[in-house]
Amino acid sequence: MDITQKVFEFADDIGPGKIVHLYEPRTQTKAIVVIDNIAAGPAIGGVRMAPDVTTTEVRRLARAMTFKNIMAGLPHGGGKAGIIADPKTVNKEQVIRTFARGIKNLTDYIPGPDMGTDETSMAYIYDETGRAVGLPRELGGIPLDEIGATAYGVAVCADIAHEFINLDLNGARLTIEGFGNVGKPAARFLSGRGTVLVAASDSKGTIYNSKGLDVEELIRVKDTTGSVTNYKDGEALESTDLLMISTDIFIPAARPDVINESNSDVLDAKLVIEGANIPISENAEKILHDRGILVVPDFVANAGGVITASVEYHGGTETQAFEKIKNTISRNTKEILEKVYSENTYPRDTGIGIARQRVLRAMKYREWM
């Protein structure tokens, strides 16, 4: 089967729209490019760098994409870039702003930031295209990492979510998978709730305590050292320690398929809330409900960085930003898990569901995307 075959075999009545290699040899950076539909408006989605990332990953998340932004009611499709380099290695900004020209011309997608890229990032690629968000402040942006955009709307879903699942979020048990920029917030959004975080990893390991975990220490020793293991009081143990937990709440805050259906029968957890996109196989998910463990799904729940990158996008302000995710993540949590009471039914297909068919309604008012 050859790339053209495999391009197709995925598409369905909503997209991809475009797929798109980059190659820049001189420098020998290497991207792709997804944009899976644009019928309510240019594509907004991250730009990921990882050593690993593929044109599956990239198209599963520009799905995701276009799923969420709909969800929230904005004026945009779903797209999403990826940039093979391993970010800690490469020349980064000579990396970014060849990538940058690259999609100089792909007018259609709107570059934010994601693992491995940054506000920094997007300035560059502000600066050579004309287009991003996720901006620093001094370009008149809303910096998604620095405010926590994406964390505070974790929290907010666990507002709602907790109801459902009769589980008191003052005194429950967090344990956050990826302690970076929506790990390191959601836990401050949700110990400010009553949550005690008795665990939390990174790509070094896992840090424990049973007792529960200093918050700022927990961030003031990953932000100095690196590493989360570094903390003093706890156990460090490996990675793949951290599914072991007894936990109330599992955040997965990191990379995709992070559980999948090989490990799904090992968390121990009630609520789990997706902080980063697609960090479990469908499947697995699947295996989770059926355990009565709740899950909500990325496109719902982490969505309070994309509606921060619209709303600054559209000339808002920071204030403006967290009253849209605070409702709009809200309505979409509480609209879904009727649903999948009432209906028996499992938490993605049931948002699918609704984010396809307004998906669709909006491509009815295009004649060709």
The other form holds:
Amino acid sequence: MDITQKVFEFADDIGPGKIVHLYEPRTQTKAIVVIDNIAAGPAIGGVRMAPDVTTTEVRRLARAMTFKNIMAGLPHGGGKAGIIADPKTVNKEQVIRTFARGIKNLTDYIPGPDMGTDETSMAYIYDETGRAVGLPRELGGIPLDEIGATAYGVAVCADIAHEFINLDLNGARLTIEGFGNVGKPAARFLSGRGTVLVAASDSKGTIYNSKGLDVEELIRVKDTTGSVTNYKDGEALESTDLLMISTDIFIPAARPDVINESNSDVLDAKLVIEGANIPISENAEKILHDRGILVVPDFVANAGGVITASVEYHGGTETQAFEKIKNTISRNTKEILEKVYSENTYPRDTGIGIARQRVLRAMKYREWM
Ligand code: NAD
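Mind giving me the form predicted together with ligand NAD, seeing as the form predicted on its own was just shown?
Every component of the complex follows; first up is the chain already shown.
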């Protein structure tokens, strides 16, 4: 199929408005930017750096941002970028600055951090373009990973969701896939509510102890040695083994599509809160729901980061960000789950139905749309 046909194959009544492929031959930097919809305002979305990031992945993530931002009531549309590079091996500053020069004129897109990029990366982008969120404190930013903004939202989501399935958070077993900027503080916030972290994984493996892992010690081990598998008081397994561990709450906080149709029968959990973006394929989410596992979708559950980014962009404080995360995520989770259980629908379908209507209404105010 011709590339043009392929690009427009998935366009619908919302977007995507722009798909830009960047290539800088001298450094061979390759990147993709998708601005999905800007009816509510300039698009905010993260810059992902990974060797295997694709246009399809960026497009799906950009749409998730459109829904996430409108659900959170932010004056921003949705977009996303992917830099095709391995953050561990490239000259990161050079690649990020090259990318930033390439997007300087894409003023409808405000970049934020995502997998493989961080506050320092955003500082370089801001230096080149004057636009970025998730900046270091020294530049007036609210460092959303340092404060655990997304993870806080995940915990707020659990506070509401557990009541719908009669799950006591106190003593509930917790497993976390991806012990990074979302996974680590999620473990911390949830252990504050009495959950017991029985397993956590990263790209190098899984650590498991049915009696519980010491969250603070595990964070220390991950930060100092690079992997959860170096934690002493637990069994080290493969990364993929995490999905087979019986749990009450499962938080995917790493890569897309870790649960798909081929392994959706494996997970033994009561509640899944999507810390990562698109961690479960849409069909697999439905299979899990039909198996009695409640899945709170990404664009509702992990909005804490972008809410903080938006508060920062509009000159607000950290305290205001936490308050907005709490109010927004509890209200949205409640609204969606009430509909799911009263109308017997799937959580994502319900959430998307609400979000889509809001985007279409925002588009009506825009003559050029
Ligand atoms: P991160 O890079 O800090 O952490 C990712 C973790 O996942 C790392 O520990 C890595 O080792 C691990 N990992 C990678 N591949 C894995 C695999 N195959 N199996 C198990 N673990 C694996 O990234 P992050 O900022 O925590 O983001 C994680 C996810 O959450 C992404 O999908 C991101 O888009 C999403 N998200 C992040 C934020 C945020 O505020 N950081 C906000 C919203 C959504």
